[in-house]
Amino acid sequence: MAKEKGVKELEDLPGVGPTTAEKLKQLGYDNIEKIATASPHELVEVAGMKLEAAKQAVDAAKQATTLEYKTASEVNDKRMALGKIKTGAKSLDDLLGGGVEANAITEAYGKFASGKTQFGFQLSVNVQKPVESGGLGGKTLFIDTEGTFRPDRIEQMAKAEGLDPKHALEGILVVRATTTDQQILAVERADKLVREENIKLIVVDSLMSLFRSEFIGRGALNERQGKLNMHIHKLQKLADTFDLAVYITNQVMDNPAILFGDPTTPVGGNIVAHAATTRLYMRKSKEDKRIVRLVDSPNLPEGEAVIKITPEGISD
């Protein structure tokens, strides 16, 4: 059957050649599972396939797809073994249940100068430490969409952590994305890079900046959210596949519908809200202090931590 023939990529499916496979990928059908859950008529409509070929492709994809069932105990054992990146501030580590965890997306949103990017720098340095020292023993892929990456800050933080500054800089691979297409491609093509370079942290700073500037008005909202949804799901897939951590920063807006309390709301809507495993709201306090609020987590209670952002990095 299809599974015995080694169906792993779209091109391996009967009735799907390289050209059709590329068209399907561009339309979001980028893996065997998505073909398995599609209807033949759906593939005929979106990709122009012949009905018989579409039926063969869907049947083969179903046979090639397996589901792995685990007990809750096995899931718990895997979760307990997951690595976490220490933040540099014990109060923040405690708030996060030990640090920023792998296999998950951590989102930090807040206004300008709230410390989101600095937090990303600190994680980019700390992830390079060995596991026993609060890191994941790997490198960082830093996707910079706003031109905010500063090597000199990395050097300062590395020195404070007792790391070789030059080595710390070598451990961060930076992509300067100026369009949403570049931002999306940086993640879509990351699989090989993650394997070869031992990437253990992906930072996207910021997630929504380019999407907001390119997709303007309600007419573009559906297209924007569709692209954003695929982008975030690819980030989560990388996190799951390679046991790495994903940290994204997000912009905010004031919601006029909120009459009492803080009207600050993260942008990106429900797609970002549901995709982020842990959501942090960061805001500026007096002098070098920042208040970090845990807004949402599947297993941690809401709470706040007060941190400092100094020339040496993040601390209590």
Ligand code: GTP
Contents of the next structure:
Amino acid sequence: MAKEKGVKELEDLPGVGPTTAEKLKQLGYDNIEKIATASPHELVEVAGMKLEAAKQAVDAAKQATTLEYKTASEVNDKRMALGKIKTGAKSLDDLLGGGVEANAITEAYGKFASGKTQFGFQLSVNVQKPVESGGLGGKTLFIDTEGTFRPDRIEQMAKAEGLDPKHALEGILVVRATTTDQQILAVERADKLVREENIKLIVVDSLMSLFRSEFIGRGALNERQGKLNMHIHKLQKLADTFDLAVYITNQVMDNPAILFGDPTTPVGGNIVAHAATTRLYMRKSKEDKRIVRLVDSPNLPEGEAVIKITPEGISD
Ligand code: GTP
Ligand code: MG
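So that was the form predicted alone. Now I'd like the form predicted together with the named molecule, please.
Entire complex below, previous chain first.
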């Protein structure tokens, strides 16, 4: 799409020399459109560019990018046609405008035992149901970075959904990643698997734990965010290309800058915040109750749903 003024490659942008271009490409900013939609501060953060140079590059990239205009009704048709995975709880489906969306990244963050992993299990089962029953008729790629995948929970949930438990287990491809390199590779190399196995959901549980344990201290932050950025770009690309849903779980910290209200903040910084289309904050309530708050969505109002985690899975 990029043309005009001879700007075709990253190297053609003002403020971008060959070394920076190479770095940007490695970070996943591999074409002019990606620069055009980046913020100058993001480029400063991930690629160590000077702010002035980053501004020039983004401006030039914007000018060089031609846009394809669609009517709102075309956009609406496309959105309505997108699949959604029902969660098992009506109140949560309503909060999400029908369920967990394909072509998007949905993030759940919250403290331990808030239900992030259980939600991932439930989606891994539900996605296998046909579209008319609230699934996407496909399999799950489950990237387990914490060693908390539990086949017996899948069996329980599948039975409760009226699915054959054996079949449901066959429908989930699990990768146990113990390093960020393995986690990244599991996604980098997923294209073929996604196509051949008809993967309709990718779960990364959890996104940040390995990144946090491997990259320690301020000195490692740039490198960490750069790698993370590439990883998330790839997830986004898979979601777009294959019309699949991505569900990531995220850890939290207390943000001391928040003086009033709940200081619980997801980790991962701006890169994760921008990447997640929908952010859900999960909190433990009494017994098996969990409160799910929709924090950030482009088209849905903020709100909360109360769900239960039972032996059968997620319900109202
Ligand atoms: P971390 O990964 O530690 O950050 O937590 P998480 O948010 O992933 O929590 P997870 O989804 O693993 O939720 C664990 C909670 O789910 C447990 O404390 C139980 O309350 C509940 N749970 C797990 N399995 C079952 C089950 O078989 N029956 C019921 N009723 N509850 C369960
Ligand atoms: Mg968990």
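Rigid core (definition): largest C-alpha set, two forms, superposition within 1.5 Å. Residue numbers count along the first chain shown, from 1. It should be emphasised that the depicted structure is a prediction, and the values quoted were computed from it without experimental measurement.
Undergrad: Among Lys192, Gly217, Tyr69, Glu132, which is located at the hinge of the rigid-part motion between these two forms?
TA: Answer by hinge criterion: Tyr69.
Undergrad: Superposing the larger rigid part on its C-alpha atoms, how much does the smaller part rotate between these two forms? Whole degrees, please.
TA: Rotation of the smaller segment between these two forms is 73 degrees.
Undergrad: On a rigid core superposition, how far has the CA of Ala36 moved between these two forms, in Å, if you could check?
TA: Ala36 is displaced by 12.5 Å at its C-alpha.
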